[in-house]
Structure formats: structure tokens, C-alpha cells
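Single chain ahead, written as C-alpha cells, the form predicted on its own.
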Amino acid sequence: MKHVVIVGGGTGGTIAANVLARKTSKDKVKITLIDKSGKHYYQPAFLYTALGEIKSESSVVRDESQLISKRVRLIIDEAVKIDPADRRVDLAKGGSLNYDYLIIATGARIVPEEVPGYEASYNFYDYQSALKLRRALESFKGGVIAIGVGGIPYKCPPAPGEFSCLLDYYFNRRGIRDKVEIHFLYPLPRPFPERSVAGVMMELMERKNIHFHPMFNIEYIDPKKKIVYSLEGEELKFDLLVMVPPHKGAKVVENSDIKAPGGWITVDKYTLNLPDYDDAYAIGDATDLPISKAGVVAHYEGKVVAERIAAEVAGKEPTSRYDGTVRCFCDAGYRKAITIKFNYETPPKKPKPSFIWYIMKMLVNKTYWSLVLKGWV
């Protein structure tokens, strides 16, 4: 009987699992997840609810054990160490778990203290911050809204440029547009990190009448005189300030003996195995792949070692390989929406705002839970 615990149950650490149960027998496999709350969060849904356009919280989060095969455990704990030599994974309630194989899926958390004076900001980056923006774009009457990066890397790269985009959309539904400024602050020197994208959300924001301050990385706020300061000297007065926050790997990957540069577990860029261990694996956010830290990304990378540990466990050599692949749909407001795709050798092209992928980013929206967390998709 081989033993796969899976540390973190985001998007990659569910729907390895579940693809694990349909593709082993549990005569062979026993799969153990440890998740910390138990809650599985749809982080999408958050930029949505910050908006007011999602207010069931059915939506946004559900009970981890709802979405999970029947075959796997769930350990409702927090992974306070990982020893990848001796195979064990302690936690914080106390004992530990020995595994045969090991999936770390542990994704990025937030760290806005690391900003002075990020208390006079907001974010759509949890749950609750998303909701306290709601309430705070609710009752905005008009002024400067600044839109800011506190660091990179950060999840979602689209999202804040998609949020700037959304805003113009929301403020021109609620009939005072020409009463709101709209400031997007990045620490790039255009508006996202991938050229042929950057041209097209350019156009959107010229478009939209969004003022975009290029190379401004954040580097602390007055929350007393409302203005944001930036490493290279700028300054902006604000009346509203929406903040990506820094961004740091899992405490549980800090604690570890794991080799993990900044906090970023270094992995093999195709089987995601970590150096010198056949037996381990890191996916999504928790990684140091120089690509996208996107639930898409742990979709992808979460079938592929679930695929990969499922034919070792068989006696076949994997197979399965990641090759960089991304895939995304940016709303760019208006029901109309842009899709990224790109992998290791192939950059995105330049993408059209179309209806079609508006459409298509709903769909996945809709089949999160039932059809992508089951790894169907």
C-alpha cells in the first residue's frame, strides 16, 4: 500500500486528488490531504464580489470535504514541516504523517504588512478583504481610485489591470464615470509582463480614460494625507487605494528543508519533481516557475503528477509531463473578454476582446466546482 499526502487543498491539491482516486485503486493507494481550514476558497470569485456582481456565498467558498473523493482523507491541520529525507510531514495539532509520495501544494499567501501604512489600503485578495472593497466602492461617490502592485510576484498577474478595467465598468453603470479617476500604479514598464498583452490592456486603458503610471513600485502609504509613494520618487494622492499585497511562499516551506529561493519551492520546470527527490512534488503558487502563479497553472500541474504518481504506482514508467501551458480569460468589462495562452516555447498573441471568451470565462466560472475541481476538465 503507497501512501501520497497531499500538503494544501487549493485548486492543484483537490483535483490531484481526485484524479489520484479515479486513476489508483484503494487495494494500492491511500491518499491523504491536509488542508488547514477545510475551506476550499473559488479565488476568481473574489474580484466578482468585490464588485458586487457574486453575493452568494455558495459561490465562493465551499466545505473541502464536499469536493473531494469519498476514497480521501482529509486531515483538517496545518503542515508545520516537511522532511522530504525522512518522508514525513509533521503538523501543528501534533504527530505526523509518513508518506511514499508527496504532493506540496501549499500556493502563495499575503503579506500586506510588509507595506507601511497598507492599513489605508483594500484588496480582493481573501474573502473578507473582498468584501470590506465592496462596501468601500458602494458608498464611493467620486474622487481618485489608485489601483496598485505592493510586489512581484503576486497571484493572478491579469488582475489588478482586470479590476482598473471592471472598475471604469462599474462606475459608468452606476452613472457617475465622469466623476472617478482611475489610476493604475505598476512596478513594470508596461501593464503586464507579457508584451503582446500589455499592447492590448494599453489600448483598453486609453480606451477607458485609465491613467497608467509605469515602473511605480509601491514603497510605503500616508494614510493620514491618503498618498501612495513609489521606490522611484512618484506620488499619488489618493481617495480610494486598491492594493495587490506582497506575496511570500508558505510558512510550512520557510520551516522546511526544502530547497525553496525567496520562499518559492525550485522544482523540475516538466515532472515538478523537487531536486533529488523522485517522491515529491510541488505544484501551483508554491513553486519558482518562472510562468503565471494562476489556478490554471495548478489545474494543469496537479493532473499531470497525479497522472505521473498514478502510472509509477502501476509499475509504468510517467509519462506525463507539464510544458508550460497557460490558459486564462481576462474580463475586460462590457460582456467582452480576452483569453491569454502561452507555454515554455510558444509567447501569447496579441488577444482581441470578444464576447466569446466573456462567455467563456463565465462557463468557468459555472463549472469550477462540479466539472474543473473533479479534474474532468
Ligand SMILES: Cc1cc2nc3c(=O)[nH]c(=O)nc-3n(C[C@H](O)[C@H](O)[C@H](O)COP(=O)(O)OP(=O)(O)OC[C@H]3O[C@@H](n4cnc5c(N)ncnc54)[C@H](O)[C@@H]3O)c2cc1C
Second form
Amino acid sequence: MKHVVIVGGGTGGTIAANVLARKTSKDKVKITLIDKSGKHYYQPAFLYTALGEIKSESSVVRDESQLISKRVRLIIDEAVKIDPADRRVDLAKGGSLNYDYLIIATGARIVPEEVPGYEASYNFYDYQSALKLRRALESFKGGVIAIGVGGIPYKCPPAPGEFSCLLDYYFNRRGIRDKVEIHFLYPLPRPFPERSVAGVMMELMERKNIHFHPMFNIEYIDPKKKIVYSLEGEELKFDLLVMVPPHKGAKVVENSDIKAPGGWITVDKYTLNLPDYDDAYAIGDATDLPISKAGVVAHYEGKVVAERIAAEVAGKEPTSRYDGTVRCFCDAGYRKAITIKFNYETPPKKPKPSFIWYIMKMLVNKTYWSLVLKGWV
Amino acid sequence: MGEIKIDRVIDARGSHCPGPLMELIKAIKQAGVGEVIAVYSSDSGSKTDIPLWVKKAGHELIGVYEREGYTEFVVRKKR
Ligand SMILES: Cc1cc2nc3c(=O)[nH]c(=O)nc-3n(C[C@H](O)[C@H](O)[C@H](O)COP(=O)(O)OP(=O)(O)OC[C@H]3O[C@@H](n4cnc5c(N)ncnc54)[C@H](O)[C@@H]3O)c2cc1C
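Based on the form predicted on its own presented above, generate the structure block for the form predicted together with this ligand.
So here's everything in the complex, that chain up top.
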């Protein structure tokens, strides 16, 4: 009997567990999933929660136990140390687990407190913060709203641009768009990392009268004066500031001997193995791969590692590899969205906003809990 | 560039846009005024992004050197 331990029951860990359960026999493989909260959040819904478009809690959070195959043993506890040399994971409530194969899917941790004055900002990077932002937006009657980034890398590169476009739509629907100035502060010289997409984002922002501030890396905020300052020496006075908080790897990674700077985990970009350990993998936001921190990456990578482990257990050479594919749908407002697709070898093509991609985005929001998490797509 | 002492080297080769620029920004944040940082980048986008950012942020671009398979950017923190 082989024991597979998965740490983290988010997008990547859950898909890996469900695909493994399907591809291996229960007489040969035991699967244990450790998650510190036992709750599964669909994070793209945070953005729509903040804008009041998603109100039902069950579209955002569900019990992990309802989402995994019955074969998977769920332990609700926090992993505090991972020792790949000893093939061991230590748990907060005491005790430890030994494994034959390990999948680390602990995601990213937001650390807004690393920006001085952060308490004057709002964000949509966890559920409670999204609800708080929703209330602030509902009572907003006019003035300057700034959307900025407190550190790179952060989850879902299009999210702050997408949020800015959707704010334009939001205030238009409320009939007070003319009373709101939207400012988009971005770390790079263009409003999106990939050049081909940046042009389209720029056109969208111009059309929606969103003021773009290039190379504005938030350094600190003065909560009393309501001014946000950039590392580049600029400043902006705001009435409401939405800041994508800085991100780091999980604490357990920082406490273990597997980390790269920032608490991320170095892995082989194709096999997702930790260097020197062909029985240990890391997937999703937890890695330091130079690609987007996105659910779609965790999704594809979760399938790859499950297939690799299933092959090894069956005594076959694992052939499944991750080719760097990222595909996402970015809502541009007014029921239009763009799609961005690329991989390690091919950069994204210039996207075009369309109603079809908007429908696709809404479809993913709906099918996430069933088709996506089960690993059927 | 013999007489310039480099205080920190960031090897961002293999990291795609905007990796090298962001690594430089992080390093500048941590460095003291007057320190010199060298960034190695194999991403062609760095050739426009890094000089643009250094100028905007008010630091000094000491030099851009073509090496074998990558470019080296040497930057002094000025403020
Ligand atoms: C506002 C927003 C919008 C987004 N929009 C999109 C989008 O449109 N498209 C897209 O593809 N992606 C999107 N994303 C990104 C996507 O949600 C994440 O990239 C994805 O969830 C990453 O999956 P993961 O499995 O790596 O980590 P997560 O899903 O974050 O899961 C990590 C899990 O690990 C657990 N954990 C952490 N540490 C421990 C520990 N020590 N012990 C036990 N358990 C632990 C956590 O409890 C959590 O359940 C968005 C994210 C946000 C915040």
C-alpha cells in the first residue's frame, strides 16, 4: 500500500486528490488530504462579492469534505513542517504523517501588514475583506477611488485591471459614474505584464475613462491624509483605496527546508518535482515558477502530478508533463470579457473583448464546484 | 566598469517579464542609498522596462552590458 499525502485542499490539492482517487485502486493507494480550515473558497468569486454581483455564500465557500472523493481521508489540521528527506509532515495538533508521495498545494498567503498604513486600504483577496469592500462601495457617493498593487507576485494578474473596469460598470449602473474618478496604479510601465494584452487593457481603460498611473509601486499609505505613496516618488490622494496586498508562500514552507525566497517552492517546470526528490511535488500558487499564480495553473498542475503518481504506482514511467498552459477569462464589464491563453513556449495573442468569453467566465463560476474540482475538465 | 563595486547581484535569467524588473524593484527597496545592484536578465523586454523604471524612480543606470545569452544592468540607488 502506497500513501499519498496532499497538503492544502484548495483548487490544486482538491483536483489532485480527486483525479488520484479515480486513477488508482483503493487497495493499492491510500490518499490523505490535510487542510488547515476544512473550508474551500472559490477565490474568483471574491471580486464579484465585493461588487455585490455574487451574494450567496454557497457560491463562494463550501465544506471541503463535500468536494472530495469518499476515498480520500480529510484531516483538518495545519501542517507545520515538511521534511522531504524523512518523508514526513508534522501537524499542529501533534503527530505526524509519513508518505510515499507528497503533493504540496498550500497556495499563497496575503500579508497586507507589510505595507505601512495598510489599514486605510480595502481589498478583495479574502472573503471577509471582500464583504467589507462591498459595504464601503455601497456607501460611496463620489470621489477618487484608487486601485493599486502592494507587491508582485500576486494571484491572478488581470484581477486589479479587471476590478477597475468592473468598477466603471458598477458606478454606471448606480448612475453616479460622473461623480467617481477611477485611478489604476500599476507596478509596470503598461497596465498588464504581457505586452500583447497590455495594449487591449490600455484601450479599455481609455474608453472607460480610467486614469492609468504606470510604474506606481505602492510603498506606504498615510491613513490620516489618505495619500498613497509610490516607491518611485509619486503620490495620490484618495477617498477609497483598493490595494492588492503583497503575497508570500505558506508559513509551513517558510518553516521547512524546501523554500526559495519569499517562501515559494522551487520545482521542475515540467515535472513539478522538488529538486532532488522525485517523490515530492509542489503545485499551484505555492511554487516559484515564473508563470501566473492562477487557479487554472493549479488545476492543470494538479492533474499532471496525480497522473504522474498514478503511473509510478502502476510501475509505469510517468509521462504527464505541465507545458505552462495558462488560460483565463477577464471580465471587461458590460457583459464582455477577454480570454488570454499562453504556455512556456507561446506568448498570448492580442485578445478581443466578446460576449462569448463572458459567458465562458460565468460558466466556469458555475461549474467550478462540480466539473472542475472533480477533475473532469 | 572596473572601479565600480557591485554590492548585490540578482540573477533573474530564465525569469520572464516582469520578473527581472520586479526583482530589481524588490532589491532597491532593501538596499541602502548609494549601493550598486547588478541584474542579469535573459528577457528581451527588460531592455525597455528596466531603464524606464530606473529613470522614473530617480536612480542611476550605470550601464547595460550585453553578455553571452543575457544582459547585465548595473543600477545605483540614489534616494
Ligand atoms: C480575487 C481573486 C480572483 C481570482 N480570479 C481568478 C481567475 O479568474 N482565474 C484563475 O485561474 N485564478 C483566479 N484566481 C487565483 C486562484 O484562486 C488561485 O490561483 C488558486 O486558488 C490557487 O490554487 P492553490 O491550490 O495553489 O491554492 P489555494 O486554492 O489558495 O489553496 C491553498 C489551500 O492550502 C491550505 N493551507 C495552507 N497552508 C496550509 C497548511 N500549513 N496546512 C494545511 N493546509 C494549508 C489553505 O487552507 C487552502 O485551502 C483569483 C484569486 C483571487 C484572490
